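A lone chain, given as structure tokens: the form predicted alone.
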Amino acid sequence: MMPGHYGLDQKLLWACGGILGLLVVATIVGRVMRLAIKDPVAEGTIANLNQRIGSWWVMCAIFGLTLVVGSTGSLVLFGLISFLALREYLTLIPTRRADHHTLFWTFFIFTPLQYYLLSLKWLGFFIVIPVYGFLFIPAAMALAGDTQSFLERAAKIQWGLMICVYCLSYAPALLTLNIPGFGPDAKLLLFLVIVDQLNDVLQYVFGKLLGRHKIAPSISPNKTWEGFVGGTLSATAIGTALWWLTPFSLPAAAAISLAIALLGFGGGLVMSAIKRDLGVKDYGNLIGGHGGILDRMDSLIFAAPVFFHIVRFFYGS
């Protein structure tokens, strides 16, 4: 295949195929149950479901769009990704006047820098903003000369740094990956979309009909330890079912699969856990039924940095 474009690749037509069949089935299924169920206590339960079947057709979507796109494409796709996850997240903690000029350099400065690298897949990409903008941030601040609470407003301004744009950006970063055999190809993407996601709605799933112990009651009240691991579990099972989109052999997409499970559910109980320090329910409401961008990304925010380096290390060139 040609570098930013990926063809008709059979097997990622079957992949999307699945996943467009399993999304009908799954609105049709939705809406006989919210026809069919009367029960109160049901209602908003399969409201809730129906909000999030709706909101995967968008996402879906979005996705769909990155493999027709191309690398190019995609890394601009994220990159816009990564901003709008920024602005939720920065629109949300407390920044004073002297922080304008650091935001500046955090949003138009490093955002589009990092995805730019990633274009020129220049390794650099993984220090820029771990080592260089963690050094600049601060010491931009500590130029407009505002002390008050200096520590945790530059703490808070690099973790969002690093979570929306850093880590983020490993999920197309994959598409630069060559791999032998294999090559840049977007079916890992899609295969490290596949098992995230359905890790957080298959958890989900099995809190709503057999959660009865709580995980962590104060940070995420409807995580449980029953939808734990019903979700893992089938998460890991379904992975381990896509081998062949993959250059994995069986043994290791069951490994590889349970180690993005495991981080998703990590990387949602933190940033649940941000949410609740910032005393706000959602990080914002552009997408229907699931909140804003980071709502939906929280746990591809950890899964993908691991995923990417596993990848890389023990299959590419």
Contents of the next structure:
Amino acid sequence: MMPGHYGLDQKLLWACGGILGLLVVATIVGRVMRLAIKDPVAEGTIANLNQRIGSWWVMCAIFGLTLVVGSTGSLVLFGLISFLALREYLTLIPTRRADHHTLFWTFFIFTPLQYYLLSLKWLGFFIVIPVYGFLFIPAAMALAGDTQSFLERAAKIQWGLMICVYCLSYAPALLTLNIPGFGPDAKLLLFLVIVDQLNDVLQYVFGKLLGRHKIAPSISPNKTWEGFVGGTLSATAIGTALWWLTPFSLPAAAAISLAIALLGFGGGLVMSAIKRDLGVKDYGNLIGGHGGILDRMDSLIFAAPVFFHIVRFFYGS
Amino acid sequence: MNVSSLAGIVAGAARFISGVQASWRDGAPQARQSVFFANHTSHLDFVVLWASLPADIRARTRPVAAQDYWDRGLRRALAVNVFNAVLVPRSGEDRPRESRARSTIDRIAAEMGDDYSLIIFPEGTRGTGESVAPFKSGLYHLCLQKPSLQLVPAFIENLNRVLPKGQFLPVPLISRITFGAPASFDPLEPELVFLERMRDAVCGLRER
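Counterpart to the form predicted alone, namely the form predicted in complex with the partner chain:
Full assembly next; the chain just shown is listed first.
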């Protein structure tokens, strides 16, 4: 394939076909379960499962469409996701009136700037938020003059910008990576998203089917050792089997998939801990059955930056 | 483009920008002549409350807005054509305060006729969002004239963070509006007791 260009190649189509097949199977299973199981306790879970599957169709359609459009499509999509995630996060974070201008900057200057720099394929996107954003936020807040819980407020806004914008932007940043013999290629982003999101789904499925021993009862009743082990192993197996989407060898694909699965689990755990701290169940209600955007992106927030740097370090030119 | 489809577009845009989540504590509202009243923290309050109403009720609901702010240029076009607002004077007339208030209530009652509902903010002025100020007597005097009105309380959260008093640029946080169970007017109830009961109805809808 030509460097700097990607399009509808055969492998991308196969992967998209595989996702489509998975959605069809999941939909059929969900419908059959709804008809077959009449247990009043399980009915709520099954209704939620069917709602989740319905949302998966929409999410896959949007993601697939932007992948086909090209790198601009993915940048716009993830830029929008960052914006909406930041909105969910900052809605729940207590801020004060003096923070108004700082909040305006995070939404309308730093978020678009991060994705604009990415569109230029300029590696400066690495430093804008962790250096300039990091220093700008407390400076702007100090100028506003309100010192009550100053450090706490500044840290919470910085954190929002880091997770919702900086970390997430590493996913579309994969489209800027030059890899000899592979090129900047959307399949890398597709691989990350498939392994990461399937890890979430499989941890949920194994947890619902076999879950007995809670990993972190104070954080989430849904995270169990059975779900964690089953999800991590099966997501790693799927990632390994998808090595042909990537520049990785078979063992490398296994190791990298394992890393994605472990990081995804860590992201889910951390973002759940924040929810417990804030006293909410979900970050929002934008995605039917799943909760908010942040509830779906929690694992990717952790997996995307590390995956990017692994690939860049071992495979980049 | 006709006015009702324009209103639909504006309502949709207002809901999208404010990310407002509307909930009805007491189920969907009845299509009766009503007064929707809420706490007041932002210029966006009436737009968002209006946009959160079901389309058929929204078409028959008029916000009460300050004439000096809304009665010129583009704002006037928006207020008159889209929101169908009742514009009332806040100040500037040299009649005694009491009779001016009375004539304003008379005008509002006349503009409502027999089928328009109303959106009002009985605090009279925008607060900080932390507490709800005592209600002004306008709501009571309106009810004296129209005792059969359905009184629907609403609590608006977070709009004071979206566009606080004194700020020009909005921050797109998600706001929430909760409508409570409709109350009715009792002519035997003293004015201050009634106003306090209505204020409690609004404050009781606060989530946290």
